[in-house]
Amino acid sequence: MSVPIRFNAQNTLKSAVGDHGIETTDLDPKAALDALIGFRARVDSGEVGFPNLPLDQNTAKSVERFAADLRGEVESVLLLGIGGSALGPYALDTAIRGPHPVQVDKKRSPRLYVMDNVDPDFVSAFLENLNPKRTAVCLITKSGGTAETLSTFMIVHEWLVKAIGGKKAGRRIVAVTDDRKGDLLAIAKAEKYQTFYIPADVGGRFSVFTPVGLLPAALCGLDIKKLLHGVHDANTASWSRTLETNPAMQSALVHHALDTKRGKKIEVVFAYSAYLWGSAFWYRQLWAESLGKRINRKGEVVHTGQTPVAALGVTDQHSQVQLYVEGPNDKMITFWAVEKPRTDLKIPVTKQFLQYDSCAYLAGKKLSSLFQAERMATEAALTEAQRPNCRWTLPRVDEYYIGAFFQLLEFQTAFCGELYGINAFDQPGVELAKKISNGLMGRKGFEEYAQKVGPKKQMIA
């Protein structure tokens, strides 16, 4: 089955935007095939196991039930972790349920409140505005040890058995993290918490769709079949053989032309829909994190990957157009759009405005046809100026099309690993900050990296 999301890259191509575009023979048939065929071998062989999550539905059915027992219990979803452990069940809440602090819920389900920061001032702002009473905390890493996560819990477990004592506490606190082991599995069994597992092939980044965003999501009263349906078919459009019918290898193909061919060293991620400005941000870890890489699978030094930058239509129109249409020309745009609203607002025929032009034209026009105007004036615009667009369009945001363009984009990433020649699942290049960090806080067996911010050796307190 064909996933109902497309990719259209008529604006990348030469005839649209110039010498800055690629020939229909950059992308080439073969070189798709090649990276397609090295993917599933990773698949196959245990390596990468992102696209087998759709196929856990008894995990799925664990995570609905204790999101069942737990929801009526509390109004509140306190999730402490960062990166992949955060960004990923943030995108889908607000994908669905729409902007924090602006949501649509109906079925007066618990908020979800992202704790991934260790900003004193940003954390102590939540302890303030929650009711502990009326809050249960989602506690994810894989790595059972990330520093930030752990120290923001031990705040948060003392500000909890403070208020409902120590037993209520522990059937409050659910962890997610590796089965075999790390600090928060030891802990999680040691205190008796509900404990869900992320699976050892799947990186934190590519986790959105483990318990890592589908316990947040069901606890928040989300659709999660429906969102692993999606899921599911994008699957099958992205193992396509056919390149006419696997949007996921299109987009790889034609990203990995424009950085190599035509030196677009940075691709902003233009979303059309407050819903998906979460899942930009999502997406700009996936695509930083997995393709900016030091080192190819060969050992040779190669700096591969795009910046991704994130804007949101049409508030960034009026603070970054300026730049993507007369600024350096290094850049891709890729626009993420919609096709039908969930609402709509017709603007009023109010007489007294009338006499003025710029509200006279607008009168009796429905709102969404001037939100699609200027998205569509802003692809223009860049072609025009010979700035390479594409887009990606769905046909409305809900959890079956958030789960289906999610993979999509992770399937994209992981194509473009292969094209790159490079390991799309590793993060080598942010490890040495954190054991600088570990030494600086005094951590046992890190004290040599602490010296590397100055000649000083002491902790800091």
Contents of the next structure:
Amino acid sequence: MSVPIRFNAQNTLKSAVGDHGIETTDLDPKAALDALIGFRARVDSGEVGFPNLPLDQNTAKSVERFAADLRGEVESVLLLGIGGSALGPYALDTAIRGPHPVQVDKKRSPRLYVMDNVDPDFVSAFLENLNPKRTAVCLITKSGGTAETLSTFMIVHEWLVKAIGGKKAGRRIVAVTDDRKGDLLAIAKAEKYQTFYIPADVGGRFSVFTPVGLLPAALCGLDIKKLLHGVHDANTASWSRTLETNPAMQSALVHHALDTKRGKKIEVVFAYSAYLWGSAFWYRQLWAESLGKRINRKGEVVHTGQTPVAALGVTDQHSQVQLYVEGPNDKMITFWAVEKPRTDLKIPVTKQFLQYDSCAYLAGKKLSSLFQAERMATEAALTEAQRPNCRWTLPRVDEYYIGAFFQLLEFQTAFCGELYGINAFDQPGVELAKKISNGLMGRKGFEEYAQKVGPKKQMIA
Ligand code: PA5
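Right, the form predicted alone is done; let's see the coordinates for the form predicted in complex with 5-phosphoarabinonic acid (PA5).
Everything in the complex follows now, all chains and molecules, and the chain you saw is the first one.
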């Protein structure tokens, strides 16, 4: 079945936004087919594995079994991870159960806490607020050696052992890491932690449908079968060689053309759903780290990539929209719209407020109508100001549609990588800073990197 999530790029066309828009001839079907064939070859050769994830039913089943056993014992799941090892689980949880400060889905406990920072104030606050006797720890790092994750792991391990003893702590810590290498793999074996694996051909930011995302989701009571069903349907649509039935490819072509032909170097993702706000941060990493590259596959210096910006509708209408409508015309705006909210509210008809113009026209209307009208108005205002904008529409936000939507966005990113001719699956630009910080912290073998922060070798106690 093809996936019922729609991509609409009408307002990116010249007919809608004048010279800042693209023409249908800019969306080259031959380039699209080449990109699809090129990406398919990478998947078939084993270089890139994310499209194969829905085929792995066994992992999903063992994750579900493990989660079902542990869930009743705990009230909190503390996730230790960063980047691709944290943003996906956070995005899934907030999309399905709601933004963290107001999560209302009491039926599905435990709560998820994502410790993806080493700011000591942040880490201390977590530990003060969680009950170690009722907490499970998901320790996630693909490389197995990320400084942020291993430092918080050692702190949390001590906190847990002090409270419940080493033996019990060992049963409450579950590791997710590469299936072949890395220190976490060795630690998990030595400490006999339950371990789930990330396939070698699935990189961090594409790993949300490996145990990286599935395990916290299952622990928190999300329906991972439904999630993978959506992923599967998005795969079917994304391998379609017919452009009209392949929304991920349509979107890739539009993004690529607006960047390379119209200089839209920034993409604002305008999520008109508070539940999709967390997903915008997951997407921000996917888009930035995959496509922001210095060289192309031929080794030429190209400096590709759009800068992704996350915005929340309607909140950011009163914060960012002035810039988007009247500031530099260097952006494209992508709306994420949802057709049907889970709940709706009617604005009451309250007699004493009807005499006020600002209240009278709102009284009796559905809050969802106002929400939708504001999105439509923002789209219209941007179009009038010749700002190209497009829209993804999800019928609802549930596990099926989230699985499908995220997978479409991963395909869109992979296709765009092919269109730019770059490797969307590496991240050489983050390596140097990692090495320098290792050097500054006194890691053996990294001494020379410490010197990059100044003339003298510097060490941090
Ligand atoms: O997408 C990526 O590869 C990165 O963002 C990683 O996910 C991030 O650096 C964390 O790496 P690791 O999972 O190895 O700790």
